[in-house]
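Next comes just one chain, in structure tokens: the form predicted on its own.
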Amino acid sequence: MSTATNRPVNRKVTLLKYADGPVTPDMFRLEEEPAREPGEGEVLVETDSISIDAFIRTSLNDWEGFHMQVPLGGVIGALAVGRVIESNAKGWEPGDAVSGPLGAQSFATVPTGMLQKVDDSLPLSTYLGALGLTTGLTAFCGMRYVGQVKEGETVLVSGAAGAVGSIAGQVAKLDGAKVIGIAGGPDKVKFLTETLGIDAGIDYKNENVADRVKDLAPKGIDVFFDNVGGEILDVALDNIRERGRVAICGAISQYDDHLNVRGPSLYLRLAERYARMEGFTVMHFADKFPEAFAQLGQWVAEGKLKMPEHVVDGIESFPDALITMFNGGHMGKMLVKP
């Protein structure tokens, strides 16, 4: 166990009020306090990078949904990576690289049972992106085990320039599919085709999505990986092929009014075409994590899988980074460096 006489100052983002519609800066407060000394079985971690994920929005309501609600005055929940700087736990040493739910703060004192040690031969942020639970593993499990993509099939991905969408499209491409990504703006379409190697992109802000899907996939789509919901889900259902699959990963277009989510109006296409629509979270595939992690890691090592990062500096920038993600102002993995 190491000892420290002068604890570092922890800067943390706490919840001042619950959301009533879109996330706004006045919901949050930046606070400072001395980092807490680790109790038995705990370590003090200095945060390296914080993951900005869509699930955070669902924890900011004045009612508890699928993800645990953040209490007023509580630290905003978020996954992060960092290094142990003080330990009161056997087998955990200063310098160990770790990942886990450290929250939106510069230092975190947590039980080791909440953490996973990671190999620091890769940049630590890799374990939030390509090898991250809410990004790479989510995309891989959704595409491989829910979408069950096959070589030669046509795959459509919404939110394709975001973190999960970026990986999902590449997984489908590496599995031999033709991949069409939907994103907002010409720069994002260029990002899909030139940076990620996706076959084609659709700019939903400036193009008619329904018309473009029919142009690019005249025989229909076999798999739709949905991160957005709303009208785009109906477009996909209208173009689903016989025995097609729809993987519902998220519905970011609906999160600001979670109690009044708009469902698809064309769901009967599933019956007409003997297709299926299946929702999932990554935790439904915990038994598949070793296989998924190994494949993703191999692709990263071989340079076949790309995960560009949008990095914002300063823990005080966390609220703005979260808002930027929901406004579609990023490409790839959104991170905050405290």
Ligand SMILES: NC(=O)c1ccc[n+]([C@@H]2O[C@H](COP(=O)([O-])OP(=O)(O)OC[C@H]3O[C@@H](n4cnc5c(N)ncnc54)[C@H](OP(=O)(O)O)[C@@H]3O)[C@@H](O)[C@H]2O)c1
Given for the second form:
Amino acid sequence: MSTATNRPVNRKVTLLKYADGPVTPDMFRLEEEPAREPGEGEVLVETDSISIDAFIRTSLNDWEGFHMQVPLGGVIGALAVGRVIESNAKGWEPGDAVSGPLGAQSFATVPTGMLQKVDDSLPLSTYLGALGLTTGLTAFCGMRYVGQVKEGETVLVSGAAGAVGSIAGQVAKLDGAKVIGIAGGPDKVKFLTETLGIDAGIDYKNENVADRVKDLAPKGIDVFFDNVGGEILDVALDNIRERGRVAICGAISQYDDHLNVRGPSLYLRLAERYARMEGFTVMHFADKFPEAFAQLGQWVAEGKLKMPEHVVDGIESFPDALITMFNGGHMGKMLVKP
Ligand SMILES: NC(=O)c1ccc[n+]([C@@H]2O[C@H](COP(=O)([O-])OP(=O)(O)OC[C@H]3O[C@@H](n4cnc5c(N)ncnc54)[C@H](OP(=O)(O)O)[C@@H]3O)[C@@H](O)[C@H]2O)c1
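The structure above corresponds to the form predicted on its own; please give the structure of the form predicted together with the named molecule next.
Expanding to the full complex; the earlier chain stays at the top.
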């Protein structure tokens, strides 16, 4: 337990300069300071794991994007899980396991209103992965409520070996669809079919995606769950079936030049096929979270839903982990353990 005399040193990653294209290590600084004493209604949390998410990139521009903006000198925003080590809030005790926007730091003093208590009979990182807001819940809500996947349908997922994509593909499979994933490199294609158990993979770095989609889905695609955007979105639109659905979860191929996003050129396929394309953020489905959480939790408990983790040790590795995530150097959920 932390007290005024033994309060720990917080190691935090702050923003030194805004991004100008891809994220680079010189944008960040590692700083140390004594962890702050919790004020009234606050707790001091020791971070267990930090979620490396694509949205972090969109908060590092010198203009305010959809996910807000990290100020120069500010701690990089990130979701994390940890344990309370000191409390100044009624009903919150040292040892409580929590999840929330703790940021890229080893200790965080935060108001309890920012946190959720979590059940620590599961590994805490589960609440960033399969049961995490920006991973499991995003994938589930996008596939079920936007994609409206049905048994027997053919589903295509881009970014399929990443965090959201891994769960999105498995949700579609568990819902009875034939699932094809797109990912970069032969190891990732193997991961899709052998580890995640989805039906087929396309290696967009070494194969012709348009040809492979036609081979694997000769009758077309009922649902496209898109994490990537750009040319892959056009291939999917070209192969969308009558009454097909395109769920726009993200467009990671476009985030380094967010003010100059390249849109699809084949959007008229939507009209020709009476298909629809619908974007979403997970927060649009807050009313569905209990249902989504219950279903994902049941699949996790039954061992039906896998969320392999790529864990990087040390808070000083946070910038490299973020860069690795964009370069596709991981499979499943990317985490930093400070
Ligand atoms: N709508 C929402 O509420 C919501 C919430 C969370 C996340 N998202 C979105 O979900 C997507 C995935 O996020 P995540 O956190 O789960 O990350 P992730 O998929 O674990 O990692 C990103 C992956 O994107 C792939 N990638 C990067 N650049 C690419 C490019 N130019 N072309 C094709 N693939 C590329 C890389 O895999 P390869 O090796 O296969 O290239 C990389 O592993 C992102 O678009 C994110 O914005 C949306």
